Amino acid sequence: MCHTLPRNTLCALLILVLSLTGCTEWTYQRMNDPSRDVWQKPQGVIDKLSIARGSRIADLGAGGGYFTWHLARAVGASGTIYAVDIEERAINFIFKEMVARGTPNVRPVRAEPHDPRLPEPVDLVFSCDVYHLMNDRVGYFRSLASALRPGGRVAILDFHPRGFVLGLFGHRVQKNEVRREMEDAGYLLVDDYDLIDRQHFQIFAKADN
């Protein structure tokens, strides 16, 4: 029944496929394609985030840097972005795309899956489709807002379980879920955007700030 698959579902089969099986340059350039755009709104998501010139952001779980080089241009040649991953290739691979793409505002950082080893506090912590995948939510971003600047934001997109292809692999978190989680971890929703058919963008602060 495979051959009965729409393309958007089989090409999302595939990218797993490689990614599983160690194509992950190609599987990065796949996620970084323009067409993504169409959905993602990327530029949408940046006017949302209202990103001071100078900022200093923490890209959570970045893999291919997509979203690395929308943050990039928003904070401009004075801010930095950091670009998180547990992942070593996906580090090579930003590295390697910081160098073609010449932004030095760019930091690849090498994290823990428990610890996302910012060398210094941020101005926001963003992330997108990458909550579903975190083990004790609650008790990362919980120590997390110790690497938060004072009036420091947490951005987190993910999808809805209805509208990710790939749904059936994996659980895919709520909206609601996601703030429950927040709030047990010590933050307030400050923000909350239907921008993205396909996913939930919801913005939280500290609760002390």
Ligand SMILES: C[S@@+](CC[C@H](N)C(=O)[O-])C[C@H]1O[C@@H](n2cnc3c(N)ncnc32)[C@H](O)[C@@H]1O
Given for the second form:
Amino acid sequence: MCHTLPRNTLCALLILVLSLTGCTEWTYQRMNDPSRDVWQKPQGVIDKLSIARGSRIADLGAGGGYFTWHLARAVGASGTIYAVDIEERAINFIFKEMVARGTPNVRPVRAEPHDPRLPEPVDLVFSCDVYHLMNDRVGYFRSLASALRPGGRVAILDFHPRGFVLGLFGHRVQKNEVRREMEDAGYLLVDDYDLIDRQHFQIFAKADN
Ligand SMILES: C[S@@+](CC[C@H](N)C(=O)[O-])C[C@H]1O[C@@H](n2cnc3c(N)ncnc32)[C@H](O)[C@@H]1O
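Go ahead and give the structure of the form predicted in complex with this ligand, now that the form predicted alone is out.
Expanding to the full complex; the earlier chain stays at the top.
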């Protein structure tokens, strides 16, 4: 029976089951698999973000920290990455990885679904494959504006809603929907990159900056 299902459908079903049951350590390891680099192009993403050394960045919905480690390298020893997640298991996983990788500029933060609980304002809120999971996104990002330093930005990457299963279960979000909601939350689109085939990649700044 499984042999008759297309590979994309099987992957989508796996993602769906994992998102309904919560992530395990295995899931975070899978998210960090270096084979992801081929399509995710992490260095290309980092280059587009034009990150200054010493910046403070929140990796919102850090998961296993796939982007956390790239961001940590970009800000250097004088910068700080807050690896923010609502899942205790993600935070524990990141603690272990921090020790293994020796990245003292990463600080894990256990968040609430409606509050990132950042200890200080940041220059950039970065989020990959998280936006579609969030509730009341307009309200969330409207209040997040006070956690941005002057000139602060919000980068949002998420998957294009392609394919029957993902479309059916709403496990994705349209690029224009992100833009419309962020404008409702008081932001302006400042960059829109066509870098990754599977994901849209938009950067926003507060409209009143
Ligand atoms: C699909 S994973 C993506 C992880 C990582 N960003 C990556 O690209 O590998 C989504 C993560 O977002 C977290 N998450 C979901 N809603 C969140 C929220 N409101 N605030 C912070 N984290 C959230 C989940 O717990 C999960 O670890």
